[in-house]
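Just one chain is shown here, as structure tokens, and it is the form predicted alone.
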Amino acid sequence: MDYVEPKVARNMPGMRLALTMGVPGPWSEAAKEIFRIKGIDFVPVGQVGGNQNKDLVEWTGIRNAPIAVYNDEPPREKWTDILALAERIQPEPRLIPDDPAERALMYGLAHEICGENGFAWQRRLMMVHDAVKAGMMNDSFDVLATDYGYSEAAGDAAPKKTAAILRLLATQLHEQKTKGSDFFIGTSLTALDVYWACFCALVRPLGDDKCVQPMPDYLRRMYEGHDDTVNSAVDPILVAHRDRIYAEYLTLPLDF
């Protein structure tokens, strides 16, 4: 499947999904997989990470990815809104628990992965912090620094915050294992399992043999990182869970 330019996609019907091209951006990968699990066809629209993406902004008012645009409905960029849209269009298979307590737990843990000041947010701060310390700031890092509210203090605090979230997620999986479940919530796949599988790349990216296209070397180095605080918090159960979810439910990253 080839990417469609925003100026072409804006005149097409159905679901259009703007995705970051050439890199396994976790928000983009998760959105793509949620639609695929539900069997919702979409047209992939090209977005360039760290770029102004003028045609995309002219159409949607948004520079980043992912962005889901369904027919004439407003563009959706937040992970919660994209998930809700997918669940409305195709209710089955359910990715949001029906039980209120399980639903609240799922959204809470998913926010710790995807949301503001969550796992991915802190990892982005770490990447900018490393670039600042190495004297390697460029336009792309400047964009990240602005988007994620970077400061020296935020960069210094990010590894500890990242590790705390990793330990929280590992604890949840261990508790589920004692109940005989292989999933984060309940006894079946939820969006939380999908989010973690895709976002795990920010500490343990899949090998190139498990990506349709090789992951750019510079990005692999950034994702893997070398921070002892974070590395010590990557419980093997987190990586094993990622591997199983990919093997049983997801397509491989960078497939177009």
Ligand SMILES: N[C@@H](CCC(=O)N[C@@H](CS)C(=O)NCC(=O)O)C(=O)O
Second form
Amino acid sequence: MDYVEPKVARNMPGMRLALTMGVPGPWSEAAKEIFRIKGIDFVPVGQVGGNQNKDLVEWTGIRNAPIAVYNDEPPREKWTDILALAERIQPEPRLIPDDPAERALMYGLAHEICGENGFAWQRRLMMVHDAVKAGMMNDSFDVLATDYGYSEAAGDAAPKKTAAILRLLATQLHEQKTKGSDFFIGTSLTALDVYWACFCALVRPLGDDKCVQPMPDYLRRMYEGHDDTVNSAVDPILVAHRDRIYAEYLTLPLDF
Ligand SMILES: N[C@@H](CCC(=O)N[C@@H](CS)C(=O)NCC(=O)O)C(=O)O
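Can you switch from the form predicted alone and show the form predicted together with this ligand instead?
So here's everything in the complex, that chain up top.
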């Protein structure tokens, strides 16, 4: 991926998307895929994970990634705002269900994956917890611990919360299967399928054969994790769904 520096990107027109460089960050991967599915061109802007990202903050007021900046509109950092922006600029193919009950279910389940204290949030707390326990804290982990509300108690509680969300998602996929649908919601692709496909990496990262460059070993080990409570909740239907959505709708190999 050819990243443009924030200082340069801020003077460019169109869609600029700040992404964590060298890491398949799930929020960043999902934002990229949503834009690609809709055919929205974007300039990738480099964010450094766990860094203060002074130039990015000077431009957008935001330190982490992803951040979508469209022309002279305000920067969008939340997954809900990035999705809404994409849906507005390019309504087709629609990724937010028209039916209000389906839409509410989609946002509810997506919040469990991407939202504050959801699946990815808990997995990140577990990663920081492991670093604390192993005496491996460094500047980057310190930033993550501070910015994302780490405490020892939160780290201890995270595996059970993660597993409960994984079971919720697997139950939904099984129910859909009995109704004859291969999608999380209704009978067609929604943003929820995209989110899960990208966020599944936080328990089962895609193999190096599916990445432009190998995932660094340390990161692969962190993403895979080693917690029995979490591992026993990774129903094969979750991984099969991820594989199918990537194969049919998303971009491989991953380029981060
Ligand atoms: N803004 C996102 C969450 C973004 C987020 O958590 N980003 C993380 C993971 S991709 C990140 O940038 N981590 C590296 C860092 O904080 O520097 C949302 O809530 O929708």
